[in-house]
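A single chain comes next, written as structure tokens; it is the form predicted on its own.
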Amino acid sequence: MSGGKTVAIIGAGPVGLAAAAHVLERGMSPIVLEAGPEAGHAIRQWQQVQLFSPWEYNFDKAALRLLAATGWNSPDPKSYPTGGELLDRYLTPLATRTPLREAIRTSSRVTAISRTGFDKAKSKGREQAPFEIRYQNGKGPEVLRADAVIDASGTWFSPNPAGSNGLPAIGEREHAGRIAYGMPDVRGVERARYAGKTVAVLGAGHSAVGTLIDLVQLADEAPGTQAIWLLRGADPAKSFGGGRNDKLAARGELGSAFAALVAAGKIRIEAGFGVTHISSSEGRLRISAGAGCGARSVVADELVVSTGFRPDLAFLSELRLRLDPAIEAPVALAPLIDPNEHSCGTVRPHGARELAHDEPGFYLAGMKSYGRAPTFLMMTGYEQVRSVVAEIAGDSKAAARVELVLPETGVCTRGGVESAGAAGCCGGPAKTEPSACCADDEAAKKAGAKGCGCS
């Protein structure tokens, strides 16, 4: 029923060449354009990076079946990746050991796409026009026409502003400089850059607790090392995360390990920091808040942002998208991932009928799918195309097939009060003892431990 499709896939991620696999499985033509240099480019920049789950919830099955064929070895399915192993023993085997070399075109930026012959306003005849994608290489512009798109170029070179108005603070752009945004290598590449140096983190998610964990560490080794927590909310325990219930084990520590930190004095906290401005002081970085009698700043050598990201839509202002105003994620799929009303991490499995836009062919994947809101987890994004794929080709029951059980997280937060007592969040209400926030925690404590970890 493909009848011998061509489907352009943007971006060579770990949900991009999923897509491209299902679709090479499918009978059907990938074309994968990826704007780096090697697949797997925005991993390259944060691969220091531990994953939370482990491999077995790293692993797309189409792309293993094309593994398996060239004598692939599996990681241990219970170990945890950085992101520079799932590159090296995964994404770039994938990307060279199989036939999706051929179909990988790296160094491929899209500027733009629409459909052959029309524009956005013009309608009859409309969807049986192949879709044009313009793109620019080392050769210059060129075009490629394709059945179908799957974008999944994923968010993270388009991170959120210092400005808690989701505009820049007045002063950032001319202070680049000294601003680096989502999760830098403050241990490693970025050392120098870092040590013996007062470093301000903005956020309150795992990239702002993972950058600060490792300043409190690169303070153990360079002396004069100081990190500054800038918190826009007003609780910092919202980041310690769901402790021992996390059913994403990696994830659940980390948020144990920043409370201690946080509990021992390691890291000076500015809570209800909303960024306005961005300054010189003596050579250094000014950061403020607020105005008038309530204004306060404070003065770091380095700022790293991170706030989050969110999805580049400039090269797709011919499609007719179907978006949420707020979260910007189809608008079928916003509602079970507005951070506004949740960040359980359980997002139910969706796929086509949830992606679809009013541009028939063409879907959002992986990270870009979820517009703003940071719940993303990658094996989400393979249900995703695996279903997607599945539309594409004709096979609306295979589509509409949900394949994937998803782990839940710890706690949850709904309508921005955190209720970790809810049924299936840290194992339920307390019984009797005051002082436990829940069952699980109720139980450790007349276990004589200090607690599960989730309160």
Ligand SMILES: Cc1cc2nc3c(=O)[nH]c(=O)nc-3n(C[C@H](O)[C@H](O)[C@H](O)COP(=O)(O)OP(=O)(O)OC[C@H]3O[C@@H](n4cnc5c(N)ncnc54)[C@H](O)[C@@H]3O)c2cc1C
Contents of the next structure:
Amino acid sequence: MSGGKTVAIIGAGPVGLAAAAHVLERGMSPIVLEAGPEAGHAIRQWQQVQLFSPWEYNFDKAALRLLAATGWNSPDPKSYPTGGELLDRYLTPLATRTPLREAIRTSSRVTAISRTGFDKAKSKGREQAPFEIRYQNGKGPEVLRADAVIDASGTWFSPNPAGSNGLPAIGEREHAGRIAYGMPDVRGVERARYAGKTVAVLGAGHSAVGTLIDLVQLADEAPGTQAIWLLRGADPAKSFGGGRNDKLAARGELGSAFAALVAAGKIRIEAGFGVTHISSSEGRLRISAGAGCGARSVVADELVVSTGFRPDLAFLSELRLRLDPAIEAPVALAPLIDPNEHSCGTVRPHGARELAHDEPGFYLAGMKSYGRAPTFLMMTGYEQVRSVVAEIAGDSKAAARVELVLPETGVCTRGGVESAGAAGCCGGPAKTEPSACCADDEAAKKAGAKGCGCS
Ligand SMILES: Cc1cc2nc3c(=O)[nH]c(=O)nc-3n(C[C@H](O)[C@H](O)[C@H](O)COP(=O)(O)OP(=O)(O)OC[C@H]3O[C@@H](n4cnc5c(N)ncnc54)[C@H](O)[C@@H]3O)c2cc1C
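How about the form predicted together with the named molecule, since we already have the form predicted on its own?
Below is the entire complex, every chain and molecule, led by the chain shown above.
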């Protein structure tokens, strides 16, 4: 059924490699274009971080079948890897010791995608035209033709800026030398930069929480280190997590450990702090919320911005995408994950149908498919690419099937962090009803109610 199609996959992260494994299994040819020098380039940037999901939730089944043939030993499925261990024990062997190694082109950054002979406005015969993928590999521009494209290039390299309006704060670019994004390794490779310094961390999700905990530990080793937590919302408790109610236990533990440090006064908190300006103050950073007489300011040596990520859509501008205008996720997926509406940390499994665009053969998958929503889980991505690859191969029945059972978190989330106050309201992800945020909401809607009230 597949007719020996060539499938271009952008990004050799866990989801891109899983997609390639499924493509191979279905007798098609994957070509993986990876911007970094090795597979897992984005994860390498946060390799010090411990994952909140155990090994058993971080493997793709087709990838495991490829690894099994090499005599690979599985890590303990119940233990929790760091990003570095995820690379060493799983992604690197998958990329270098299985037939996938022939399919991966590293140091190959995709810069544009179109369809051969068709600009965006031209329709007749469009779906028959192969995709044309331009990429840079240091030798100059290269072009690859493919029958289908799966963009699994993640969002790590396009972080949100500090400005609370979604734009860089005034002065943010000018002070880039003292600002880091995401989760810098403050106790490891970046230790010299942060030891003994006053460090402001902006954000309320897991990355901000993890960095603040690391800074408190750094303060024990390097006196003079001080952590300031800047959060846009008014309620710090929302970042304390579901604790023991969270089925992903590591995620619950992180929140509980953080709550204890805050209670002990180890972290200075500035709540309701929407950054608008960044300027210099005697060789340090002045980070301000508002201007004029109502403005508040914090002075720090360094700023870490952990306000989430957004997809890089620039190289997709010649394709006919159907994206939600707010979430920047495929329109059918966005209502399932919209952090404005949904309070649950899980989303029902989904695949080719929800990820389709007005560009047959093109799919966003993995972290990037969630656009600006922060709740992506690897295993959801593995189910996405299993379904998408089945669809590309012409096996619509398998594409429509749901083969993933998500763990019930039993707690709800707001803006990507678990809220202890809402514990127990979900009953796990909704199974079929797209407008339902959780199983209880789905049951309530089926019974004619407006919903369970958890969002
Ligand atoms: C700190 C942190 C902790 C997380 N912990 C968990 C967890 O415990 N459990 C869980 O399920 N999920 C977790 N996630 C979420 C998510 O599962 C991971 O981010 C995961 O790595 C996403 O996989 P991906 O393949 O979609 O994207 P990525 O891993 O980001 O891979 C994308 C790849 O695409 C490449 N790329 C980017 N642009 C281009 C381009 N233009 N051309 C070619 N290549 C390109 C990048 O170099 C990268 O290698 C975590 C995320 C973060 C940031």
